[in-house]
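One chain follows as structure tokens, the form predicted alone.
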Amino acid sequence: MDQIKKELKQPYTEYTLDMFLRSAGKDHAEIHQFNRWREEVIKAGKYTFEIPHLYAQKSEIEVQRITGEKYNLINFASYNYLGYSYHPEVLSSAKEALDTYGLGATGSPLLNGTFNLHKIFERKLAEYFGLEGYGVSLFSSGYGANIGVISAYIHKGEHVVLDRSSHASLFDGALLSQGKITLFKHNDIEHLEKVLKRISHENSRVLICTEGVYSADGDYGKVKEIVQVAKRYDAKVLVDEAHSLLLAGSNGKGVAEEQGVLEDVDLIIGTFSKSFAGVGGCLYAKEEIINYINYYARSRVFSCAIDPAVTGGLIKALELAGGSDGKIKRVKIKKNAKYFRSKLFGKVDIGTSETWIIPVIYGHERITIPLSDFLHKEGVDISLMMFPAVPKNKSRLRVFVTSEHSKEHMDKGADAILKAAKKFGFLLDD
């Protein structure tokens, strides 16, 4: 413990990222201060951010740190949940699309950037969800989908009601809409109803935003209960299924399917960088809404369309996930997540996780840099979150369990976490 106390007195642990968020005058002092902090971390040999990966995001990876050191690591930092980023059939479809359509879309989807391949993907996604009269709008990122959809659907003076644990893209979309923003306590349906009672909804649109799976906590959104409350107050519901599409529900259609309210949700946001293992995002909604969003979502109108090779790969990933391969992998990922949680339960704080995302809350932000470095040297790569991305003193590791992890991978990962917890003082029985 004396070694930890000594390490936490190092200059690079005295700062947290929120300290550089505000202007410090016309001389850009905060920018200079941030860069000095970054250089101190690098000089200390602790810099673990933006690390180049030398190969695909498999369960075992090789990375090269800024010092030039190479590490072979068990990968728990990637949300390549079903392993489709390197699946041979997905890669073959991507290569075929590349040969046919070229490297990039080179234009906005509203103007010259839409290929036949995009229309095929939209149709297949709509067929996958399976509701009559619904369609799909493609975006070049999941972030772009959320900010574009919310800011186009909600107008100035209307209402956006957000779970306090909402992703940054939902907050940013609400801000861009110029709507009135109200927050409710995370997954607290009683508080949501109190919020809705205070809002004048007779002549104003109200949009409630929730998530299928919350990526900081690894818990499910209470989509069914939110839909029930929304109906009583004539509010609309948006569900961000970024971390649950292809994973939750008997057919992988997300938490809305799993909770039996797919037909009752007004707007569903999908992200292609998670279980699809590509990049991009989409809106699934009634066709008249899709037609409107296509013209008024600024992040879509003023961005280039998804590149063809990725689109070709996404089509194959959807086909695989919608068939027997997806059924097998959905069973495997849930089994793996249950096993990993059992290795950590009662020993470290894993919050309310019920899914393939397992947070390990270690607390103080100052531990983050030495902790990340330590885990690398123990042979594992795990994503970290600290304030202001999560509440103060609730910094956490985020373990992304995939269908591709073996028992040996998970044993090694859990052992490294528990060793770190002992070293840095966040074991529950300490």
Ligand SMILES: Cc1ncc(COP(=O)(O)O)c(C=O)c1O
The other form holds:
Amino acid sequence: MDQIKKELKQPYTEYTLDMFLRSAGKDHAEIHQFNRWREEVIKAGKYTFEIPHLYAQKSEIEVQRITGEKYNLINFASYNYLGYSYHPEVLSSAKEALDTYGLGATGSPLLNGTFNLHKIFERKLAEYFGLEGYGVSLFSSGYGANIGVISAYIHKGEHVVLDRSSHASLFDGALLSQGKITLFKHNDIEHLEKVLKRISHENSRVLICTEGVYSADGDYGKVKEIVQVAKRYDAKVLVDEAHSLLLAGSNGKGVAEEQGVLEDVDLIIGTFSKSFAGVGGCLYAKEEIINYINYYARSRVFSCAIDPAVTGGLIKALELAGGSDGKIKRVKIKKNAKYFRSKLFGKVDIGTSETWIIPVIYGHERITIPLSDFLHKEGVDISLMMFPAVPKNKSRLRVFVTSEHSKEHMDKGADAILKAAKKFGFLLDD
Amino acid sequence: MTKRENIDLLVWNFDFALSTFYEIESWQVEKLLPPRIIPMEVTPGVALINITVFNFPEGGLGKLPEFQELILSIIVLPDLSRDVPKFAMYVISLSSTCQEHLDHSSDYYKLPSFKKLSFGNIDKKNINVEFGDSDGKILTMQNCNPQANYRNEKRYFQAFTTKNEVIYVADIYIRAKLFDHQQSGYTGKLFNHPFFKQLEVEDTEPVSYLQMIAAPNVLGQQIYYRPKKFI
Ligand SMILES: Cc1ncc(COP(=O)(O)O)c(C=O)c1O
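Condition change, the form predicted alone to the form predicted in complex with the ligand:
What follows is the whole complex; the chain from before opens it.
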């Protein structure tokens, strides 16, 4: 506990990022104050944000801090769930596409930025999901997919109903739509029903948004139950499968597949930055919706198409994930996640985690910076989430387990977390 | 108290403070704010109101007797050119069991003094309170986290207020043994009452977002500066 007392005396631990969000005055005080804080953290040698990685996002990485110090770390901070960002077949497919199509798409997908490679990828994705009459719309990021789809689908005066734990891109999509935003308590179907009862008397569209796997909590969205309630109130359902596509469900189609409701979900969002290990996003929906979104989702129309090399790599990643490689890796990631959770369960607070995302709630945001520094020194890289991304006093480490971690990696990772928990006072029975 | 009027800060000693932040729809609070003051949202569409209760023991401020204070404010964007506060509040209602205190708050602090409270019951042991006036009950409020872990803290806040269409801002420092938590649970009940101005609180049952509690019966200090015009 001495460590914590000493660290908490540092003035930079008193601040959280929300405090510099905006100032009421017309000068740029928030910019000035934020920079002052950042400089203090740097001066103390504790700055671990935006840390440059020197090689690929493998299970073992090398990073270099702003001070020039290099660290060899076990990587639990990357959502490269199936290791495809450095898979040799994915890379050679990307290189081939690069040689054929060049560096950038140099245009919006609606106008001149679409290559036959994009069309192949769309078709393969649609075949992978497999529903008759459905199609795919590609976006240059998962964030872009959420903001583009929600704001095209919902208009002023209509309703977006969001789980409280929703990702920022769902909130931002709702804001951009100018619809009325209503929140329900995380995964609380009874509360969702109360909300629907209250708002659905108005004759306007209601879109309920959930995530397949919640990115901050690591639990499954209750997609099946949401679909059932939605039907009763004539509401539509969007499922963001960012952290579940290629991972959940017997064929990796996501949580909607796992819970047997793929056909009942109106809009499925995927990202290519996680298990696909590239970049980009998509909507999977009925073809007529896809056609409309292609023209009216502004983040798609007014932004460049995914670059050819990445698209080439994504096609190969999909092929691998849809075959025996995917089957083996899905079993492996679930086994690894179960093992890692068992190493932590009962010793630290892992919240409601039941997947490959394992939060370790350490509570007070003031220890965030010293804790991140400590973990580096113990040889592990784990990202930290603090207020306002998560509630105050619910600041957390967020461990991403991949299919590529070995038992040794996980043992070392869990040991480092438990050592930190003891030092910083978040061990459960301390 | 008149002798103090020319000084720029007052130090208030308190022996009880319970503060609850409640979530509320942003549109509800926006209508109560002047144009330049913007609510801080915890998520889009969700703003915060704060209700704080203090008990000032006899002599806590000069010659005043023991009294209780009840303050309602909207959490707003701070003025970071002054410094970085824990929170900035725009005070919309202030009540007290002491008329002299109410008059002084209106005059010196430019606060929107509401009418005198007819009762302010504070149960320090169980950390729960109950307030009301001649119009009826205003609220009950209680700590919903039994595991308090108090720490000596010095915290900085900003208080905005409007008087005669002029916006003021004041710096406030709290030095006390404090504990914050975000445990969900029953934090009491807010009743429909003119104290809440046009906020609809009874039917919407706002959920508690955060509680800040000072260790009861331990003397804490509120160092409250004279407000300045906000330009
Ligand atoms: C739930 C969820 N949705 C969407 C996104 C955005 O995806 P991308 O990083 O591909 O833009 C993320 C990324 O962190 C996410 O966690």
